[in-house]
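This document starts with one chain, in the form predicted on its own, laid out as structure tokens.
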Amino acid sequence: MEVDSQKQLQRKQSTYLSLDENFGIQREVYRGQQYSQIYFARLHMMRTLLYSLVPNWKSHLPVCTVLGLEEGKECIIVGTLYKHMKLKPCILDEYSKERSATPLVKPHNFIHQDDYLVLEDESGRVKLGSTMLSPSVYVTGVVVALHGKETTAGDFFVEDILEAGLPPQIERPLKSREDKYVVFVSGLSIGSSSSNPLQFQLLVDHITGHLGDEEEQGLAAEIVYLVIAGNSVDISHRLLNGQNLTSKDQSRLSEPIKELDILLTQIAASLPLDIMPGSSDPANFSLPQQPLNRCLFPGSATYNTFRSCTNPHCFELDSIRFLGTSGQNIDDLTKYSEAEDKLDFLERTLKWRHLAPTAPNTLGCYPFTDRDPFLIDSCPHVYFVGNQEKYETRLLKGLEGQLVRLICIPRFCETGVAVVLNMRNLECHTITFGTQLSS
């Protein structure tokens, strides 16, 4: 087939800026510190912010500490919420003498009607009581300001609540007439029983322009970036038991990563990509997860278009800010709070200005001493979360004109769905890849 050289398509380009330095732990030194310091750092930063918002909220009320509360006197207190949960798993339960008498519950959600909230600052803690402050919505680690008064029972009756709200947002560039697309995919799970190699190969061929007619290839040329949001490989836990591996098991352990590298090499030869670690990838377990080692990808890492990134991951493309995780923060929120859908959890984390409020209580994280890297100080234009059950999206509008595209990226190995975002107008759609293999 003859190829008309004048019709050769050029892939569109975009300007990339990595903003992951806040999530790096290379300069941190572990000296046996506990997690109290990250909570103090979080409270200090958030309290300063909430104090600045109080004058426009309830300027006539005094701000008190927990220790300074007086019975019947209305005031405002600022502190970190702690949720007492009856069903919350405890490591000591595994060694309980009554274990056989009381079976351990393993529900998908640990909410119970007897749960209650406590507010804590450096001076003390006080139990909260109110009909408007629902324990099922909040989780341990959220910093809020509360308006109320102390009761005769010693509780604090909440009359109103102030959350930090969406952070300020950098101005989006003037609307371009040019369509540029970013593709999001997660949960490839190469090596698992549910993974279909042909399915991912179809995705690779599509975004690299090797599928379809001229019109289809023209659309593929408008894809400027690919983001792989965690759980790219699935390694059998049976092989990771601390025992010496046979040569056959060593081959089985490395095979999924080799297969992933071959596919990523095809992509990196055509367009830039970011790969984030997830809970099943060969990376550190605790957040923030550090970039996957480049030695795992001898083929794709030779291209300057290949970037191994942290989880969480923050970057800018053509001055449009992206922020996202591989899903651990939202999955943990679903265990300890309730919402109508996953997008509500994304919205809450933005309004609380914290990516992972349940860390370090129920979500593993590094014990930082002087900062909390999960605080959100600038509102992204696109906020994505990987490895979810289904595709969901919503456009969130803030009180100060902020506009955020929320995206739940489904697991590709189960759904065959990739998410495509148009940077021109932040509109989203999906592409589904499927194969039918005859037996």
Given for the second form:
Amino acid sequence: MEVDSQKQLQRKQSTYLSLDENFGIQREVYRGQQYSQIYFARLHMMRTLLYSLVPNWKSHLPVCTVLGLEEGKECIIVGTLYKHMKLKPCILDEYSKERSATPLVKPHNFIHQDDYLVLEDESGRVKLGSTMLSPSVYVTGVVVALHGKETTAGDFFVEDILEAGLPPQIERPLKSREDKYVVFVSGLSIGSSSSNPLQFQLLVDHITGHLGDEEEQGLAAEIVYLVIAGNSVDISHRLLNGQNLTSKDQSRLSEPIKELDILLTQIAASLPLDIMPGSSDPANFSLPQQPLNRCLFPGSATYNTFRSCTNPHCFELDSIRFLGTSGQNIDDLTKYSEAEDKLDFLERTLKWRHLAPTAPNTLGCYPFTDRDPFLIDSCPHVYFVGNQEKYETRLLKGLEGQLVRLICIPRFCETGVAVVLNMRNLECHTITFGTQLSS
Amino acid sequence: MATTSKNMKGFYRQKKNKAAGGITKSKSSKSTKNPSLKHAATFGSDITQSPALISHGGSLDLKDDLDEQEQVLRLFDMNMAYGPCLGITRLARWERAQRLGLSPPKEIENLLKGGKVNLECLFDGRV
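Go ahead and give the structure of the form predicted together with its partner chain, now that the form predicted on its own is out.
In what comes next, the whole complex appears, and the chain from above leads the way.
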């Protein structure tokens, strides 16, 4: 095939700015601290914010602490929610004398109608009773302001609730007139039995412009960035049974990573990419997950277009702010709360201004002492979550004119679907790669 | 043999010194007028302090009138407004309070950066 030298297609460029500093733990020193420090930082930051919002909400009511509650007096209290869940797995269940026939842990959701909420601040905690507060919507770790009064029973009867709401957003630059695309993919699971190497190879070929005619290649040239949102490899655990590994087993263990590196090298040679760790990747377990080590990618790490990032990941492309995770935060919310679809969970985390409110309660997290890195103080323009069952997207409009594109990225090994976002108008579409020959 | 000693105490063997602690390692025979804050829980009782409670590698902090500086720092540790004190050095806690806009008193910072004070909170190593 001859290369038409008259029409050289140039890939479009964009300026990149990494905002992952907050998610690094290189400067942290572990001194045996527990999680009270991160909860204090979270409560303090959110409470200061909520105190500034309360006068616009209900200015006539006094604000007091939990211990300062008086029976019958209407007031506003601010604190961290704790949800007492009957079915939440507890380590003590292993020691309970009676073992019922039902398994101790239900796989997908721990909600029960007897769950109740408790509000806690440094001075104390109070059980919440109300007709308007549905425990199935909330999770432990969310900081809210509540309007109500203490009952004779000692509970706090809630009449109204104030969440922090969407954070302020820096306006998108309006002058972008050309179409520039960002491709999101997650759940490649290279090395698993369900992953089809041809599918990902097709994706790589398409993005790098090796497929299709001029028109197709022209479209591919408008792709400026690729984000891989977690679970890129699936390393078989069968070999990790505590025995010493033979050299044959060792090479078998590292094969998925080598395969991934080969494919990433092809991509990195063509366009910049970000790779985030996920729950099945060889990175640390607790959030924030640290970037995958560059030594795992001897081929692709030599390119300056290759970037290994943290999970959660925050960056700016042409002044458009992207924020997203590999899915652990939303999966945890799915287990401990209820919503109509995954996009509702995304919306809630934005309104609560916290990426992972269930951390550290049910989601592993590093015990930070001086800050809570998961607090969202600037509203992103694109908010994504990886490794979900299906592709879903919504454009969320905030009360102060914020505009956020919410994206659920499906698992590529199961669906063959990658998500493409147009940075000019924040519109989303998918590309699907199939390798089934029509029968 | 009858003794003419008015002081019956001399007749009987010496009793253990019931000063704060009950273990008379050092010659401290201070009265229990100002009990050490650390042993406040067992103040007034005859129970000998079990060694586990006083495991500082042997050194007993039996100074009954605590060093004024240490008093001030302990009050800083116990102040709820600055968050939990365990698991964080006093200076780190002060700096965090400063960063979060809580305006902690400057004297504490000077104390911690200057003199020979304990840099860890009062519960450090004991909880």
